[in-house]
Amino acid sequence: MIHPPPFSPTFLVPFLFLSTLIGGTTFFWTSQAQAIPAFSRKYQVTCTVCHTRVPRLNRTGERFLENGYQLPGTEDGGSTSKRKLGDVTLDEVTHYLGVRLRGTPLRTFHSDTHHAGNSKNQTEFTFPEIFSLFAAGTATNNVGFFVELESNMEESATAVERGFVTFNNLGKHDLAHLRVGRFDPSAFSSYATLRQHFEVIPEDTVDNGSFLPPTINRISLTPAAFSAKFSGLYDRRGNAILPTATSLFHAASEIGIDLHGRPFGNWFFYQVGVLNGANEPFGDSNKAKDWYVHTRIDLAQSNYFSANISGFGYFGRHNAKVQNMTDVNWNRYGLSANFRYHMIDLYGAFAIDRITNLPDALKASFDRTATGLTVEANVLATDRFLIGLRYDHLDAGGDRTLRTSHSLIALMAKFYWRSNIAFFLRDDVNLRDAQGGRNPERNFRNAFVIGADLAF
């Protein structure tokens, strides 16, 4: 079988055509975009005060998040834009309530095979599939909250994706902030899971039942550094964990408690936390807890240049199962970094996952170590047009008969019609040869999507 080369020009035609069209449109648009999501309404500022471009945070936005939704350097949660009624302060509803609609209405996928159980050549139209209703703000001085109700049309599921309370500036300002509830552990990292400019494209799966790995029709295009990386792992309910799923420190929502702060000034950040365990939907099926540590060094903090580096360790205890349903420990260690200079954003993350406590009978057939690398560059070409390039490499681990490594490159562009309404293009290309219909991660050749991201 002759396979098309990964960089066949036909893969790039739709991306280049639409990028040129959108780029040309920006030259005819002269009005200044104004922000209207909840926090910008409350403080009467544009979204760019806290974002390089939504949803990526800049230095001010990161400090605002760390400070429990209070302006950096302040403890004004009980007073700003609020009315005082005795011991209670009330805010305008539009100052803490917002909605977001996002997804990929057009998707085109290409592969080298039509074999059952592998990727298919197809083009599909959808409606933006993820709707989020969220409330966030402050109840009083140094007490913040965040609740996100998410409805995913593809998964036919609606649930509280995240919900937590923060108690801020304990002891003295920036010494310690306490966060309790369901949250993203990596929210303060140099490359946070939920702060990507371009929407993650989910995999298509066919459920084969508990204790059996699902059939994968199309792989997920998630950052390799954030992915599960192993084949042959199961959660504590016996459901297969896909190698491309996000998990551990980079899970979007886990239940626990963490403490973070900047006791030595703006240059140093610390975070420690305890979770029920990875892949626990609610409650705790395991007496043991997972825990993590995270530090971040901010190397530069000027108006036009900033750089930071993060290091973390996530330590799981009986937080996954292998094929004979024996409990194992699943750990992750890694680094991430961010460099911003004028209109250029560079991001990178590298993570090592390791399985310990593996039964002796499986040590020869199960690779206990896996790694993932993600590097991304974004350039704001005009005030409304963002272009990006991302590289992912996954060196997979797990069951040696199932594991498949892959390497991808993505070309991306995003047009901000307003600061809160954006449309993006993404063209992912496989850099490896196919393997004769055996693995969708390799047979995947190219995915082109057009997406939308609207926040109000």
Given for the second form:
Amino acid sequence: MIHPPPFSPTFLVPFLFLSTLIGGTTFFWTSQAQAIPAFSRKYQVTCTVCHTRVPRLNRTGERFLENGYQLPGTEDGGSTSKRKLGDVTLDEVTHYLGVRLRGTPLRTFHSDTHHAGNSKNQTEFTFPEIFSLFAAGTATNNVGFFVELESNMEESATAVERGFVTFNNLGKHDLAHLRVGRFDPSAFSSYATLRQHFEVIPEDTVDNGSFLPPTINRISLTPAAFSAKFSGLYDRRGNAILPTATSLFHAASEIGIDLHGRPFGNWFFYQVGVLNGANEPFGDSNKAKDWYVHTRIDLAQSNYFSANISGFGYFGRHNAKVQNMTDVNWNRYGLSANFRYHMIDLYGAFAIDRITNLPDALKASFDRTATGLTVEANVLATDRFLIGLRYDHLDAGGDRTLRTSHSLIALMAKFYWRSNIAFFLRDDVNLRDAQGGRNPERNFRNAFVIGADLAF
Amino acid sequence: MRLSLEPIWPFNRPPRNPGALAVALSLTLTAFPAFSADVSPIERTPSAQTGKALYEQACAFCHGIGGQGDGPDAFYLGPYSAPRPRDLTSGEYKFRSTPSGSLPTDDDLLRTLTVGIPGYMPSFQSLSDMDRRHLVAYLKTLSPAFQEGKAQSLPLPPGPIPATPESIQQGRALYVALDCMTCHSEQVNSPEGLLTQGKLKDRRGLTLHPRDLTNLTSYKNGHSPSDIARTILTGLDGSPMASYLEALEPHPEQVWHLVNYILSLSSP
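Given the form predicted on its own, state the structure of the form predicted together with the partner chain.
First the chain shown before, then all remaining chains and molecules of the complex.
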């Protein structure tokens, strides 16, 4: 007897994604005269009520986030746009489901492979590579949720990028909010990792095995302040942590618990959190935990002006390893700030990373301190046209034979066809001289990309 | 030296939910205190003081701490085209039941807060009725105009009337006679409409697009027959959308024909 082949789950996942993508986009596209993502649909307002321009948040958006997806000053989670049916509260699917597709279909890289003068150009055409499905909103008053399923075609991985529950306004309005799950610790900072106009452009590397430095053909373009900064660091499984990987307080997501609030009104914000923090993609082999504190002062609330400055400390415990497989503690301290005036949005971060607990044998060959500075300016030239400029300076640490500092400058022009659909051109340039040999930070000379960011 | 918590405790409103402190940090789902719990009997009269504290948390990012419509988010909401958040110190309001040029009634302000402004300002229905009244009390302290007198709602002529083909026909004739299509061009395909495209400005001098009358849910001032009649009779002050009260004299009840015609534009 012949059995029909079982429906394999490996088949199912891409299939489900594809059908959601196609179904979802056409659905949102046709059901909205002007396509707007979930929260926009829920509150019937445009994206710019919460974003300066997507994906960066304005103050209303920041406070909406702090408040667990409830309008600032309210606890509207239980009621807004929901219908009561006996004991059940119903919410329209389109009010909490959203999709986002982004990527850089065209990339051209220019590098000097061996010596200055021996240059290489590389052009890639890809499909938009990152597709995310979001479900976010409120379950009831003061209980929010956020799940982001991301399929990254480049990393050929589909995973829950973030997934957490929030409990808000504990004790008193804005006194304390709790996040539990897998979240981005820097979400509330003046310069949040996941709210960048300059998206991360991924690296090109070849893995050489456990506790061996990988071959980096091309570095990834991430803000220097957020990145790992050290060469010769490994996660607890022995996978290399690239110097440009976003990490610690600036990780895209970590598992943990986080408490934040504004007990004294609008001007003062606090945040404390405990994370698994082992820099592992999954699992929790580290029984010690990392923790962080972050405070932020917000100033000015009129004249189209606002400013804030924040300071944080991130304290790692056994959160990384060095090449002889011993655990080290990897910490980060830093400042970030943001000034906004009319069409100008200026922000930046400076971070000092320090490794403690380094084995004596490595002390001579391993630089335990590294710093990163990132400054960005955005100017909204017309209703739809944004210009961005970013400067990065990495003073690298770690293995003295591998580490290389770099200074990059990036320029971008972004056009918003709708407030949720943007196309951009971007050029990243290395400001330092090219150097020969294994020096990916310096070999990289220039990158030009054309990309798109669509949210429905 | 005396230490006091007073100066750094900016919540000058009374704790609206004292019971909440008792259940502080209790993590059971049912124990979450409602922010705007039932109003205690003492709070029956709206207090501008309480309204101010609410305003600072819920409105100031857009309208600015002083109410001038210049909050930190105001520019990005309407960078080079309207609308920007209203300058609440100006005393000029769009969504009124009162004649053009006068102040809104408390109920008008309450309606704006309750239903929001589609596209630009969310509804604050989740705040308790009393909280919204506190806010209205505070809004009225922002402009001196409110001290000078109370505005009266304009009574709507009796209606609405049934949307018969004759009524819609009459409405269309009025629409043409009153030159509505000079601005709302799409509906009558008149070439004149195109002349005003992109040229209409609001009080701040920012470009303001006339409403696409076929898209009912985008109406800022409501889209029930009475809402539309109110818009036409009272106008949206500070925008090019004028009041047609005088133009419709001596038969203001004709406004219902116009309403029927406008509503017919969006029915399939």
